[in-house]
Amino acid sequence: MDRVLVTGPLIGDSVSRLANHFRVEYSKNEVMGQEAFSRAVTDAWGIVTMTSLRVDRNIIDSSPQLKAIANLGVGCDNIDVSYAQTRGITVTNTPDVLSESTAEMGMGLLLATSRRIVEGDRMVRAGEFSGWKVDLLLGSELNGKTLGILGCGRIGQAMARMAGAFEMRVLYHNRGRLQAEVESRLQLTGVDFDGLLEESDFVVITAPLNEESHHLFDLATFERMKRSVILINIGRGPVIKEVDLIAALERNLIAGVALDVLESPPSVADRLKECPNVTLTPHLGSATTEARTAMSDLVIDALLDVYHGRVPNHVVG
């Protein structure tokens, strides 16, 4: 029987569906480290990859039997997709099923940062709350403000819909314009990148990582934004150059930031952790039982589809 490597825990019992077709090595309790993965993948027919694991040319070349890579997540910047395709390897991801949960996380971070909820929690826990004051931890309302979305795909559009409930004006910037029907339904206005920076009171990054977006938010970018802006990143960490973000925060170029993704996870700069107007979460965008169960089902579906000669639903590239 061919061998399948599942590199980290999945939610539910979807892995059991592989048993009749494959020998399964399942890292059920924790995500494999890169070194262990490199050793374990060499004779695999298929792999379920976590986004923390790199599948580069060396990995692919060392795995001559590899036919399918099912990535647990939407972004596939951890995989050399184009090279995998030249080797006849099918690469899949798990879109759609995590859009709502990730958009909800984005709205949660937006509210937490704008209303300084995390700062308030720290204050109470530290015993520093001495009573109500009229100017205590003043934040910013969402109602009537302008939300700018960088990368208005499925997740960005879900956030736009939610922002409508707060009566926010919503701008977006994409490589290409959305269909007029989508813009009308969600009351979206497309702008160029400069317009997004200059007009937005809140900016949410949902864009994928590529050559164009890498370190797109650097010090020069922060200098072009409103001093009152709050930045949220639920896309990919390296879209923000973190050393420049720290400088922008220390110079009060922006009012606050919330990061669910980091430039070099799990490493976090001490200066970033020490900034009071920073909210940090450990990549929880799709961390709901509903989303992670659906994602787990999709990666197993993809492996079985390839095994049976079917085209999976979510082929990348």
Second form
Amino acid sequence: MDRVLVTGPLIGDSVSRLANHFRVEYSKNEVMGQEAFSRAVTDAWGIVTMTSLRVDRNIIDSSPQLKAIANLGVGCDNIDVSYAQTRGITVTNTPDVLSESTAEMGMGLLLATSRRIVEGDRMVRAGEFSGWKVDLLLGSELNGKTLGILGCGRIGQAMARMAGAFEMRVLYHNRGRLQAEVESRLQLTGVDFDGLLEESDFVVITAPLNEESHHLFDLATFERMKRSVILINIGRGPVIKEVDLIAALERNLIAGVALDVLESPPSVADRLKECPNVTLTPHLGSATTEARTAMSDLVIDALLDVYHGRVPNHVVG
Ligand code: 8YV
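What's the form predicted in complex with 2-keto-D-gluconic acid like, now that we've got the form predicted alone?
Following is the full complex, with the preceding chain placed first.
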């Protein structure tokens, strides 16, 4: 029997569906570290990868039997997809099922930061709430404001729909224009990157990480944004150059930030933690029972599809 490596815990019982066809090595309690993964992958036929694990050329070259990589997540920047393709390896991801959860997280961060919910919570717990006053932790309303979405794919579009309920004006910037039908249904206006920076009261990053988006938000970018802007990142950490973000916050170039993703997770700079107008969450975008259960099913479906000679639903590349 061929060997399948599942590199971290999944939700539900989906892994048991592999048992009739494979020898399964299942890291049931925690996500494998990179080193343990490199050692374990060598004779695997298939792997379920967590997006925190790097699948580069060396890993691929060290695994001559490898036929399928099922990534638990939609972003595949952790995998050298084009190299895997040249080796005839099928790479799959888990889109759609996590769009609503991730967009809801984006709206949650938007509200938490604009209404200073986490700051308020910290204040109460620290015993620093000494009584109501008219200007205590004033935030800003979403209603009537402009939301700029960088990378308006499925998650961005779900956020646009939700933002519509708050009567926000929604701009987006993508590599290409969305279809006219999508723009009109979601009341979206496409703009260039400058327009997005200049006009948005809130900017949300849902764009994938690639050469173009790496460190797209640096000091020069922050200097072009409104001083009152709140920036939300639910995409990938390295889209923001973290040292420049800290400088921008310390110099009040922007008003606040919420990060669900960090540049070098799980570490986070002390200076970032010290800024009052920062909300930090540990990559919870798709962390709902609904999304993670569906993602766990999809990765197993994908491996079984490749095994049975079928084309999986979500092939990347
Ligand atoms: C995953 C994500 O939960 O889908 C993605 O790209 O970032 C998250 O939904 C996370 O990467 C776990 O593998």
